[in-house]
Partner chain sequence: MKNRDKGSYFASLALSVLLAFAIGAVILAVAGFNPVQAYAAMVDGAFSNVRHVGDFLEYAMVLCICGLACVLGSRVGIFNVGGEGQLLLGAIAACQVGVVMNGQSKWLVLPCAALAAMAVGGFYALIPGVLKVKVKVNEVITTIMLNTIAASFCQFLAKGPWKNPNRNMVAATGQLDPQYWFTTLIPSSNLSTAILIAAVMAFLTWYIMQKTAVGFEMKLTGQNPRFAFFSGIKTDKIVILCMLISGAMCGLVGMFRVYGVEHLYRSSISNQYYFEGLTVAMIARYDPVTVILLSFFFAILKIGAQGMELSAGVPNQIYLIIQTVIIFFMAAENGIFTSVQAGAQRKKARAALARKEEQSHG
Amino acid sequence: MDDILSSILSPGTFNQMLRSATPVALAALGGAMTEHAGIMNIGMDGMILMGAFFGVWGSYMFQSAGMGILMVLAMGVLVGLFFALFTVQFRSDEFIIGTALNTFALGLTSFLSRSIFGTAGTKGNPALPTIHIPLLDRVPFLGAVFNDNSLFIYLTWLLVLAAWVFVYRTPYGFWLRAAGEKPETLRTAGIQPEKMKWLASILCGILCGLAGAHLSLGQLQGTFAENMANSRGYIAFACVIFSAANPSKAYLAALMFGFFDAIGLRLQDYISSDLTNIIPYAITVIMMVYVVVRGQQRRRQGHRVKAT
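In the form predicted on its own, present the structure of this sequence as a single chain.
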């Protein structure tokens, strides 16, 4: 038992927590944008998968991780426009479009991966650099947790802050939230809610693409395999709902997922991996149950207040 606890509470567990949480957190930031704009986006899993593939493909073709990131950014804009075209312009059902996007992304990336890299996928392509901070070497425990991580782990912290400021402290963030909550009021102020929904979709496509790029070029060091998103988009969607689309709270929810994912990896030395792999997903289900129960309690309290 002491060995298990020491393994779980080791610096490696918390380092793995950051690695596992980062792609989920980046996608959750994108999902927060569309959620505030009144769009339920369950297509984030497909966006992550395409980001992972196009990041590796660009890195492979140009032998540069930077070019891979540029391809991801371009792909994110295109996918965001595609999603907005159907959900905003054509007013299609968001659930159907999101499901179709996930299915399309899986088929497209699998076909392109087999055509370009073969059935085994690819690995060892130019990857994102890891950051080493010499001063952290002198700090016990924290040095092992925060040092030698992918660039995107540190960049995510800045993006969380930027997203929070954008949503809650800028006019565009106010208009974005109004587009989802009071679109007609926003329209009377001379601002088209549809434009804010387009903006939210594009931002979501970019952030989910970066989540995939971190997964393939950062966490897995230039590796792509079919369906490597592994339902992280759905986990990110759960984080958005759990946090009420607050960027900082969504990051904390992603950290919780990352922590239990890291624990599952540690416990594989003692328990079957078939059992430990379900731990983070079970936690996600518990998160969603909590949201539903909490929402019902608030509605009951509201009815009681009105009754009195």
Contents of the next structure:
Amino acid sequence: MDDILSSILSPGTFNQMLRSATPVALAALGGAMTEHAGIMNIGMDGMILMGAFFGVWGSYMFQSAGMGILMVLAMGVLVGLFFALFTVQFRSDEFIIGTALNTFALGLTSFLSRSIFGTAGTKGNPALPTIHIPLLDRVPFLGAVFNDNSLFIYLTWLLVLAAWVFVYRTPYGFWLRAAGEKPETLRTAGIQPEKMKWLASILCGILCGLAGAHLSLGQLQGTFAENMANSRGYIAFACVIFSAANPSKAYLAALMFGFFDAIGLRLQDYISSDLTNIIPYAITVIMMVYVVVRGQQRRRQGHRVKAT
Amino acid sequence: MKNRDKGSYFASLALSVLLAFAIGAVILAVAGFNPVQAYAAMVDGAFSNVRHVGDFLEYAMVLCICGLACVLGSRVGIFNVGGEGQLLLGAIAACQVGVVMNGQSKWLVLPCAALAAMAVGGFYALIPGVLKVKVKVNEVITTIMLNTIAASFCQFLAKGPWKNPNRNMVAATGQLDPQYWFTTLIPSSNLSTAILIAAVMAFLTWYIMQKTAVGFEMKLTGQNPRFAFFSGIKTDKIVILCMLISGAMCGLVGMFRVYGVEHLYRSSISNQYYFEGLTVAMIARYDPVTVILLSFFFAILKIGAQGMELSAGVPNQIYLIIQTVIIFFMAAENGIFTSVQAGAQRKKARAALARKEEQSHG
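Would you mind giving the form predicted together with the partner chain, to go alongside the form predicted on its own above?
To see the whole picture, the full complex is given below, headed by that same chain.
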């Protein structure tokens, strides 16, 4: 029992937590944008998958990870435009479009991957650099957790901050939230809520694309495997709901997912990996229930306070 | 649907299918394949051999029952996205019943297996159903999480406690005795007598939804839960019941796959088949009869695509692309129409304004 505990509390676990959390966190940032704009976006899984594929493809074609990221950015904008075209312009059912987008991404990436790389997939393409912070490696524990990680782990922190400032401290963020909460009021104020929805959708496409790029070009060093998003988009959606679309809280929720994922990986030495794989997903369901129940309790208490 | 609506629905469906194939052709051409050859290989893959016909009929059965299970949920306003997990659990439970009860009469084993599959699938659907009704937790997320959990759990059972005694079989449960297998209808194809049971199920589902009072209550619950509740319908009960039946249907599909095709449990029992059924239900706009008709079309497409991969080397995923493009068009049909209309009106208004200005200048 003691070695299980010491293996769980090792710096390796917390480093793995950061790694597992980052793609989910990036996607959750994107999901926070669409959630604020009042779009139910369950198509994030597909967006991540497309990001993962186009990142590797760009990196393979130009033999440069930077070009892979550029390709992902372009793809993210396109996917965002595509998603907004249907959900905002054509007012289609968001649930249908989201589900269809996920299946479409699975079909398109698998088709292209098999056409270009064959059935085995691809690996070993130019990957994103890892960042070495001098002096940090002398700090025990923290050094092993925070040093020598893939670029996007650090970039995500900046993006969380940027997203938070954008949503809560800029007029655009204010309009974005208004577009979701009170679209008619926003229209009266002279700003078209549809425009903010388009913006949110494009930002979401880019952020989810980056999440996928981190997965394929960062975490797995230039590897693409079919369906590699593996329901992370849905977990990101759950994180958005846990955090009420607050970017910093969404990051914490993603960290929690990462933590349980890391524990699962640690426990693989003791239990079948098929059982440990269940942990993060089961925790997500439990958290979903907890958050909803908690919210209902608060609302009830709120009513009571008002009544007295 | 009224007849006139049906006409326009099928017209736009036909147009969407055509456009989807056109877009599929462009993607094929870009990827360096000859679209004409690929599509010809697709038709060939589905019809060239009577074996393939059997395969697509079996797949149509899977799509149809999964699609109807989804329709059942959406009719009362709950999306059962968790059919995949219910199917897998139903399959492994049914299989294990057959393995454990080996030696008993098949008239005892088959009903027990079916009951086990329905019970397990139904119970697994009950979790998100109850959470949705009692706690108001979004069922889409919970069902998708439960899918992954079920898939991992079945994998664990197939590798560990219920593993096939044969060492070379990795991640598969014990095999069923041939006396329990459903009789194959077309030799060396996947088609078995299970399709007859499935046909009865499909008919019953349609009948209950369209022709009975319960079906009407379901419709009311889905369309306007508040109105339904205040007119005395026990909406919570109906939603949970529908979810239960929906899960039981998915579980039975799992049993059909085990007893009809694979004869043991392994992960190839279902490769996201429920999601394809759900897609069919979406394209059919949750209309039971249309689901039944369309499942044949998409089954032909899928089996054809697999044949195409073997004969022409084109990855069969082009099938998923074509299918989803059809959904995009069908889901956006109204939107595209009104957008185009609004655009035309704007143009007309601008032209009228320009004419007016010209007149006032002239």
